[in-house]
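Only one chain comes next, encoded as structure tokens, the form predicted on its own.
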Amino acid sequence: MNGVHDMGGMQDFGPVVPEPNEPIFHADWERQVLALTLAMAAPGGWNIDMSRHARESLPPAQYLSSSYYQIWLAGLEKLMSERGLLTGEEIETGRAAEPPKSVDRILKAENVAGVLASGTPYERPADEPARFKTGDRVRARNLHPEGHTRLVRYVRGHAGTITRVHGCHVFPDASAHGLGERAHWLYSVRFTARELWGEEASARDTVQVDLWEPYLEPA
């Protein structure tokens, strides 16, 4: 999907700017809404491309007027009334209109540390070999999918050469739909910045993007 969060080298957005000695929380309630998203993906039924393109598919005003975690705390509330966990009234008034839903997961409290120190793992088996190998010239395909992708749009249509094999990892255009895990070969694709933005950029640099195999093809 051509969401307004693929905006990498787009112009008038200005450059971006680090903020000195950044806090990992500007406020507490953006620490609750990381802990809330994290918690809720077990009773929820959700995995991280599900919760990425719930965040990435809000409407452009609201994603661009809204902070880092305003985002997030969106797409929670948009992946809950999806699933009947949350109606619009309880997201007005901050109060519970229904007695809580039976779900056949939870997390629990003495659960989180082993949960979070476990990670998500999302290497998978191959079915088949790699289509390409280090030093293979590819191609970004131009595709613009309604749907969830991680191909993003900077790189659609141009050269570079595979620098590395990750290896078969969880296809996030599938998953984020439901529609399994349908894993795929990830490589990391190197890009010239004249490549990709033409012969005004600098003749030194490179951008390394990670692309899933149905992104390429031969260049």
Given for the second form:
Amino acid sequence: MNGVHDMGGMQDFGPVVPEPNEPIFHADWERQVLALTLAMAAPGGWNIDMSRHARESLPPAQYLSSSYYQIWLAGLEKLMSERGLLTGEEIETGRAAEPPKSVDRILKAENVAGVLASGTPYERPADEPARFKTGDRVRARNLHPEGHTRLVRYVRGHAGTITRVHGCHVFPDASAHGLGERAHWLYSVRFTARELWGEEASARDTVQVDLWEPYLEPA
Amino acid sequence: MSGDHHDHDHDSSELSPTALRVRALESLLVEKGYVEQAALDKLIDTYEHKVGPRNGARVVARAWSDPAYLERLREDATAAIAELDFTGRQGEHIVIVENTPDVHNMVVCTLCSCYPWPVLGLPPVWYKSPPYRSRAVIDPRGVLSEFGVELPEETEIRVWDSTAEVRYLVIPMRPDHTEGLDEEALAALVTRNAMIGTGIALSPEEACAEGGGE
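The form predicted together with the partner chain is what I want next, because the block you gave corresponds to the form predicted on its own; please supply it.
In what comes next, the whole complex appears, and the chain from above leads the way.
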């Protein structure tokens, strides 16, 4: 999706402003949003790709004017209402109007440590050998899917070199939309700064991007 | 900390609309039985008190002092980092990238804010902000100068955009004159920014002046 979340290479957002001695959270509600987002994945049954898509498909003006955890909150509300866990009215009023939906599981306190420690590995067994190997020249395809993708806009149409084969990983373009995992080979691809940004860029600098096989063609 | 994160809230009348909305949402989700309050408290406690950049600093300090460990990090960083019990969410597939006199690595997620939680904790606001996400790939030297890092023209700046589930941990160059230091003293030189690539490791004198660490 060519959304405003795909920010690589945009200009005029201003300087980076580090905050000395930054606290982990800037308000109590940020703690709550983090915890609710992690906990609600259990009854909600959504995966990280679905969460990312819920956030990036917020209206652009809302996305750009929201803080990070406000974006998380809006994404969470969207996922819950899409799945009928809460109605729009319940989210707006904060009051229960419908009985709870029956859910398969909830996150119990005693399971938190184990769930966090195991995470959700995304590598999968490969059905087919990798099409590319380290050192191969590839071009990022010029694709503009309407749904979720991790093919960043700034590499599309540009040629780079495979520097590492990561293995076969869940394909977010499918996984974000409930179409299954459809794992594909994942590669780290090195692009020169000049290939991406033109002759004004440094002759030495490079950008490494992780790209799935369907995003790539031989160059 | 468990269970007390409401206690220092002010009166509801002083809360922002977002804070009120989140408070109502949390009550509603607990009431509906979708979330357990004790689980929420445990999640918050974990990321506020147990997981943070000192984990990553220990990995770097060991990499600096134990060549066999560094070799294991190069082979399979996820497994080598798991030796120190740092595993799990947002660290399922970790790759280390090593700074040298010729190459300086710097990590960004231009699409959202992917970050290696088990070794660095939750990302700072600037990492998640549009200025960093947009410019790290197109103007890395400009971004680095905003962090006070100026590198020679001959150094390759290699920016890693975390577009998949692979998370990158920068192993900064070991500062000079640290031959006699043990792992704990070395870890005190390793800042969070050095492990993202927007900083470099501190000298022992700088670490002393800063009280060691972030």
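Superpose the two forms; the largest set of C-alphas matching within 1.5 Å is the rigid core. All values derive from a computational prediction rather than experimental measurement. Numbering follows the first chain given and starts at 1.
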property	result
Did Glu146 shift 2 Å or more between the two forms, C-alpha, core superposed	no
Core-superposed comparison between the two forms, Ala117 Cα displacement 2 Å or beyond	no
Yes/no, Ile24 Cα shift of 2 Å or more between the two forms with rigid core fixed	yes
